[in-house]
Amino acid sequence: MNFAFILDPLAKLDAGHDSSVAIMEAAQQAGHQLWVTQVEQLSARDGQVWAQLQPVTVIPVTLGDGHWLAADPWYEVGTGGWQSLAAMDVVFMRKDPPVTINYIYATQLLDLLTPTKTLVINHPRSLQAANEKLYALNFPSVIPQTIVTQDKTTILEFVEAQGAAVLKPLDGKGGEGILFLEPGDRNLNSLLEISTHWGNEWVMVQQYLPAAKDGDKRIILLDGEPIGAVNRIPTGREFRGNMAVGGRVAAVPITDRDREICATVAPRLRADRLYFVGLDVIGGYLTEVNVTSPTGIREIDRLSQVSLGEQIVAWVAAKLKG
């Protein structure tokens, strides 16, 4: 099958690291053909998206002295052209955020292809509709004390409701952005003039969890099922636990309660056609739903001696033939 991946430039994604390249190993060790492209390089003509699309083939990592070890190129580009989209078994939409506006071009480029016959993680709409903070608004029963707003008074008394809390851009990723804030900051209402951009850009605000300190759980979903998760654990002084920002990563189970919040949402991700998603989950409470491009693969597969990307491999060659 052809398996094409959106992607950021292959030179600046960290093939130890990245949950992408970890799909594409597997896809190419399962015999499947590997197209990569860029969200610059798509068009639509005839009622078709089109793509710049390159043969590529990648060398595996290698597990050494607890790290995976890439080669240096990890990757080998073929001589590319355009092709249409519709000629792809599947299309991995991987272009890491923020989501800006082409990007939700591209997304309704993508919309064009015919879900039928070619699969498109994540669907096209969805990833339109699906912000990854605002997302889990659906899921009230599972989330911690939340609200989304532009004014600065409403979150100056939530945060004196509930002692402390965690500010967070809309638009943010891998940490950046997300404050700390507490009543009695003299910053406070500087911190939040700034971070809505003087009351003209909402931004979530959630109660603060102490269970932080012990980190930030990554679920890997699939098809609405976890298959896996990793902790993020904030280091130095650090609050955030992000392995953008620093955390240190460590193995952890998938409890009871994380079952419980991941049935909780599994049906709203099956009905939305979100496949490949990452929750995570601070003290038993979901603060996020990642959908654009969810890490963690790598990690997970380290810490646990597993292959996600060949279970997810499996589940697609199982989707399509089904």
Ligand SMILES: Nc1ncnc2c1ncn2[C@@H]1O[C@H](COP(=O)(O)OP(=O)(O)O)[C@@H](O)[C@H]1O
Second form
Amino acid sequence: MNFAFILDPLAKLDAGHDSSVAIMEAAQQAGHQLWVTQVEQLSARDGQVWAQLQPVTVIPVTLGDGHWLAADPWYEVGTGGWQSLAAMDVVFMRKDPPVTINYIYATQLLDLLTPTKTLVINHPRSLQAANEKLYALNFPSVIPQTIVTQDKTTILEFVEAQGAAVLKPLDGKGGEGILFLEPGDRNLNSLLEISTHWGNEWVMVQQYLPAAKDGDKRIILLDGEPIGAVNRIPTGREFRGNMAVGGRVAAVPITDRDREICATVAPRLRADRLYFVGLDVIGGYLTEVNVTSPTGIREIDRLSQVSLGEQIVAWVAAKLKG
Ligand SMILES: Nc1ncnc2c1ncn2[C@@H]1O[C@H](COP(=O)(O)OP(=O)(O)O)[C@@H](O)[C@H]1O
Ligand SMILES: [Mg+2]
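To complete the pair, please output the form predicted together with the ligand; the form predicted alone was given just before.
Full assembly next; the chain just shown is listed first.
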């Protein structure tokens, strides 16, 4: 089968860390043809979406002393050209956030594909609709106390009532712009003004969960089913657990509570055709639903001796035959 990946430039990817590379590797090992393109290389013509697709082969990573070792370079790109994306069996839309207007346009182009012929992961219309922070609001029974507002007074009252809170820009990833808020902070007003652009942008403000110091669990869901998890533990000099800001990864089980959260979210994910998703869970609460380009596969594979890429590729193959 033909597996296309819409990615950031290959040279910018980290083969030992990025889930996209893990999926590419697994698809190649299963005998599928890999193609890569970028958002900027999509076009529409005759009612069809085209892309400058390059064939690519990847050199699989190997396990070194507690980390993945990648060849340099880890990929070889062949001669490509314009092709209709309809010639692909599956398209993984894995461009990293932020979700810009160009990203939204790209999803609208991808929406021209016939879903029964070319499976887009995740469904382009749901990539438009599901903001990674706001989507969690659909599941009030499993999220911490949360507000979304542009209004400073509303935030100040919330922080006062909670004692401590975490502020999140709606378009952030990897811990970007995440702030710890507490009532006595002399910078509090100014932080709120800056982060809401003086009351012109929404932010999410959430009850601070002290359990965050023990880790922010990433649970990978495939078609609503949890297939693996990894914990990300803050360094101690930093309250955020994201790997992008130095969080340490550790193996972690999927608990009954995690399964309860997954079961709460799964029907909606399936309805929205959000097939491949990363939930963030802190202290038994859902804090974020990552739908654009969830990370974690490499770490889960290494720490739990599994191959989530293999499972994903097998699921895709079964769904396409299905
Ligand atoms: N409610 C919360 N309580 C405590 N810490 C939090 C809370 N929400 C997020 N964090 C911390 O901030 C980090 C980033 O939060 P998250 O909502 O996952 O945004 P993103 O990963 O997109 O930047 C988490 O890894 C965690 O350490
Ligand atoms: Mg997160």
